[in-house]
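Just one chain is shown here, as structure tokens, and it is the form predicted on its own.
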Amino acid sequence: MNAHQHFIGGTWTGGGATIPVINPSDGQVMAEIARGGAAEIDRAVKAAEAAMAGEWGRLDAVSRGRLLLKLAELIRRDADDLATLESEDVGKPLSLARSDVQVCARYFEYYGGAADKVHGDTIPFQNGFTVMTVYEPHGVVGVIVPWNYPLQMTGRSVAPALAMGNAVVLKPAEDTSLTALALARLAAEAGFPPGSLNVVTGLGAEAGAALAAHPGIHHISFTGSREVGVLIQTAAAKNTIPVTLELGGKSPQIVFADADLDEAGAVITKAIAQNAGQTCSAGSRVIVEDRIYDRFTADLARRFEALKVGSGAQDLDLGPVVNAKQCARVKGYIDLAEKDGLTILARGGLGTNLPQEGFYVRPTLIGNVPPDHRLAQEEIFGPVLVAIRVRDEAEALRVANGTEYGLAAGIWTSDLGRALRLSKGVKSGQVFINNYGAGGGVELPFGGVKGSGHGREKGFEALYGFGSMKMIAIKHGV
């Protein structure tokens, strides 16, 4: 089996050690990727530096935008192949993978259109001076993406970085690198100059750590666990470079008696079932007003019992989780709930003819969970929803804010005043009122507070994170 190679300086290069790529649906090896480390990262950084000093660095914003738009076209042209590859690599249902392809294309389309629209300002100052600000690229940017949404996450970070004129060294997750490599091939076809986009595959502790610590990197964008995020930020601090960190969440869905409960139940179920719960902004805690708790959780239980888990190709409600380690971790939390006497309100079902070696977890609804219990505090990153009973608005807000995370929140109520009070009071980077986007919308700024990280991705705001403001003061006399 030939290993997929790194993409460095516009050429494919590999050799040496490899990493097996496991299909989560059947547990079988489907491919191999090159196991890069410090040497490959160094070569990629040097290729990116050469690109900044050469053709890529000389391109104007309009030309950069056209390249991004061309890449968006190619992604859509190859949508079926990319969706199949993403479904097999991650294990997600094929329909979700198809959606991810379109979102990835939309990122390149959106930032392709925005590339020539990042404007500076003029600042009123003393007579005889003209003062202006301009935005410039950082230079060489390191991007480290997680395994849950490889296509979406790559587009989310790489597109604005390129739009601002940076050269990129991308380290995809070792579990799900295949579509990132496919995007590199399409970028070359679109005409991106050599070295503008480089992809090095490998383990996080090897290639990822080398990228974060490399002195030639001028900005790091990382999405992943809080523990690794601390390591990334520590490494970046030694080189005094900025970082954008998105570090997960334990996002609350707050449901009051005056809400549209049928709509809330449907959206809340989908928000935790999507991608087998492997979504940073998944609404993994449902906080329910006491007087409707029993009725609402009974409705959620009915919805959970109707969910079906299957292989990516079967295209059911959920696919498997990404690997054996994650499967054991999620099941361990469910075992802990049973050990501690929590109430298992419902479990979803398994599809037919599933391979024994697949990493399947039945979606599970757990009731009457104390707010300080581990299941209500820790990011499970699987299809597990915990229900918490509260008396009133004040308690709901305390519980919602009672974790180390602050990524997204949902508020379900027909009382506009209450909705606005809670949206201001909840400590979260995104708030959804009577809907829940799970981070949705390419145009919508996304990021966290507290332990969920800092900096913003998505929307126009992301462009500023991938650029540096320069002030220019010209003395010309009165």
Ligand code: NAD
Contents of the next structure:
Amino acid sequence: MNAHQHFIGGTWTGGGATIPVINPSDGQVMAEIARGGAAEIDRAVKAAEAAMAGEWGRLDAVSRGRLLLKLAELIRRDADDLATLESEDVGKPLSLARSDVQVCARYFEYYGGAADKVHGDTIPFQNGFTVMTVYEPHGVVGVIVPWNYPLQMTGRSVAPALAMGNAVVLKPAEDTSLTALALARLAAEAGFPPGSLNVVTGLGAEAGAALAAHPGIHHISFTGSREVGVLIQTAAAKNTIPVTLELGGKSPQIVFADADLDEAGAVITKAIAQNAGQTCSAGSRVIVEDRIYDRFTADLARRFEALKVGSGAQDLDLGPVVNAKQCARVKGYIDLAEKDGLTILARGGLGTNLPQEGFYVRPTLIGNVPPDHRLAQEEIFGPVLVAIRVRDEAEALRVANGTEYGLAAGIWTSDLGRALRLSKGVKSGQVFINNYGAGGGVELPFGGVKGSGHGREKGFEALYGFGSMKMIAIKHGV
Ligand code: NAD
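I would like to compare: after the form predicted on its own, may I see the structure of the form predicted in complex with this ligand?
What follows is the whole complex; the chain from before opens it.
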């Protein structure tokens, strides 16, 4: 089996150690990728520096935007192939992979259109001065992404970084690097100059750590776990460079008796089942007002029992989780719930003819979980929803804010005053009132507070994060 190579300075390069790529749907090796380390990262950073000093760095904003738009077009042209590859690599249902491809294309389209619209200001100052601000790229940006939505996460960080004129060194997750490499191929076809986008595959502790610590990097955009986020921020601190951290979550869905309970039940179930619960902003705690708790959790239980797990190609409600380690981890939490006597309210079903070696976990709804229990505190990152009973609004807010995370929150109520009070009180980067996720629009700024990280990606906001503002004061006299 020929291993996939790195893409450095516009050239495919490999050789040396490799990493097997496992298809989570059947547990079989489907490909191999190059196992890069400090040497490959160093070459990629130098290629990016050369791109900044050369053709890429001299390109005007309009031309950069056109390249991004061209890449969006090529992603759409190859949508079927990319979706199949993503579904096999991550294990996600084919229709979800198809939608991920469209979102990835949309990132390049959105930021392609925005590239020439990042304006500075003029600032009223003393007579005899004109003062203005301009935005400049940081230079070489390191991007490290996780395995749950590889195409989406890559598009989310790489597109705004390129739109602002940075050169990028991307380290995809070792489990799911294949579509990042496909994207690099399309970027070359679109005409991106050599070195503007480089992809080095490898393990987190090797290639990832080398990228985070490299003195030639001027900004790091990291999406992944809190644990690794701390390492990234520490590495960035040593080089005194800015960092965006998009980390985990334990996001609450707060449901009151006056909500549209049917819609709430449907959306809450879908949000945790999607991508087998491997979504940073999955609403993984449902906090329910006491007087509807039994009725509402019985409705959720019916919905969970109707869920079906299958291979990526079977395209059912959810696929396997990404790897054996994650499978054991998620099942470990379900075992812990049983051991501690928590109520298992429902389990979803497995589809037929599933390969034994696949990493399948049945979606599980667990009731009456104490808010301080590990299942209500820790990010499980699997199709497990914990239900928590609360007396009133004040307790709901206390429980909602009672974890180390602060990524997203859903509030379900027809009382507008309560919705607004809670949306102000809840500690999170996003609040959804009577909906959850808002369709994931690329236009909507996204990020966390507390242990969920800092900085914002998506929307126009991301562009400012990938640039630095320069103030220019001109003294010309009155
Ligand atoms: P992870 O932190 O283990 O890995 C993420 C990336 O970091 C991978 O590319 C990995 O190779 C790399 N990495 C690992 N160790 C490293 C090190 N020492 N130095 C540098 N890089 C290293 O996370 P994961 O398990 O791939 O993804 C799941 C996590 O990502 C969850 O916590 C999830 O909530 C989070 N996530 C957050 C968002 C968001 O937008 N906030 C989106 C998706 C996923």
